[in-house]
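Only one chain comes next, encoded as structure tokens, the form predicted on its own.
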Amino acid sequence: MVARREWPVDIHPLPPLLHNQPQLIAGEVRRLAVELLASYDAVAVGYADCGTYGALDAVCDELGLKRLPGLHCYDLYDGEARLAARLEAEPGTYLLTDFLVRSFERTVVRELGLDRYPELHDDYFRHYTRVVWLAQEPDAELRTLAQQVAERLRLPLTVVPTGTGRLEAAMADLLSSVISG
């Protein structure tokens, strides 16, 4: 997206496994942002709140940064209102993104210890009723992997093609506000 739109940005990613410990996100964003602010005129945060319960906003306020909108990336793919309606209609929804579909074994199974302690499956997933894949760039391989995730969780799979348009629009707004202001 950045290359295609020729945005004048450098990307400095943080480890995706921070999402498994969202209480660490704000501190890691602060550490990296402080480092980058010494070399860049502007820094933007490519995270939604991501489970920090406002801690990321506090860091952004403290350092004068702006971040992507929303509670989590799911809002950026499905849209806040659509996602809220989807979760209200069926609260036991386990959400997947393309990233989670690709990395499920590593980011969920291994990180939760299910590879070593499969008996924990019901402790983690008994209240879920379905898997919804918010498919940004669906293809046959990802569809197969998403189906395998759903089967592993013993849940039906619903595929919702979302594309990346909402994320791209949010990124454009974020970059525009950082560059202009």
Second form
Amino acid sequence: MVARREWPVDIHPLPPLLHNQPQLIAGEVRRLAVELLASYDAVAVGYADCGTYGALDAVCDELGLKRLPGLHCYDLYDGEARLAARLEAEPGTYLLTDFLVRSFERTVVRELGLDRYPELHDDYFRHYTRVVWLAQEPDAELRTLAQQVAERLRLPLTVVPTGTGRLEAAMADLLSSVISG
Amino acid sequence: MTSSPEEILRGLFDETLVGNAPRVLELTEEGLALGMEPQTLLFEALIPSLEEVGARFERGDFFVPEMLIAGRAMAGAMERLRPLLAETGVETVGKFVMGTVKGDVHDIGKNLVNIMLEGAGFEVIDLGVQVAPEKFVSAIEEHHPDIVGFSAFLTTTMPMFKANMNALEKAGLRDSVVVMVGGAPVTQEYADAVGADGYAADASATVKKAKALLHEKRAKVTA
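Okay, that's the form predicted on its own, but what's the structure of the form predicted in complex with the partner chain?
The next block holds the full complex; its first chain is the one shown before.
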């Protein structure tokens, strides 16, 4: 996206597994942002709130940074209102993104300890009623993997093609506000 | 080979810590067969072990799976001990109605809190997940609990705390029950804002807070 739009941006990722310990996100963002502020004209945060419950906003306020909108990355693919309506209609919705479909074994199964304690399956998933895959760039391989995830969770799969248009628009807005800001 | 009471207590502590449910149940049976009191097994091994699990979680040495597996081990022992504790005639510390709010299906934290509350002597009536305000109201009318607990995991479902409080007010029940709130996104400030009586950040703190609130409530009644 950055290359295609020729944005003057370098991406400095943090480990995605931080999402499984969201209480650590704000501190890690702060550490990296402070480091980058020493060598860049501007720094923007490519996170939504992501389960930090305001802690990330506090870091952004402290350092004068801006972040992507929304509560979770799901909002950035599906749109906040559409996602809220989806969850209100069926609260037992388990969400997947392309990343989660690809990395399910590592980011979900192993992280939840299901490889070591398969008996915990129901503790985690008994109240879910469906899997919704917010498909950004669906292809045959991802479709197969998503189906396998749903079967593993013993839930029906709904595929919602979202593309990456909303994320791209949010990124453009963020960069524009940082550059103009 | 028969174990001594000390070995049983040590074994219960250690095996609960690592979530070895079958062994915890075996040791519970062994202890009972030796004539050990259910309260001894509970208060001198099982609860301290679960508290240690909580402390390790706080330190980042344990993660959610370890908490859950230990909780399951303790819950298995509790199934065995619950009727015996009732038989001993020991009065419950208090009655606690608990539920995850409407629109929210998350219950891992709530279930851990339930185990700790029960272990501490509370009678817990768990209404499950997606509990609507009117269901909380009818449960309070039916069970007359000392405390009702609202749990939420999502920022989008936290506003149900206020909806529940309004329902209690409307039903004329607000003053008859202590209200506690909790869940990952909840803070003391939010608890204050919705008019809850108490908030706790984790399972262990919930037990302490619940006991303190109950003590306050009873002191007011007798004053």
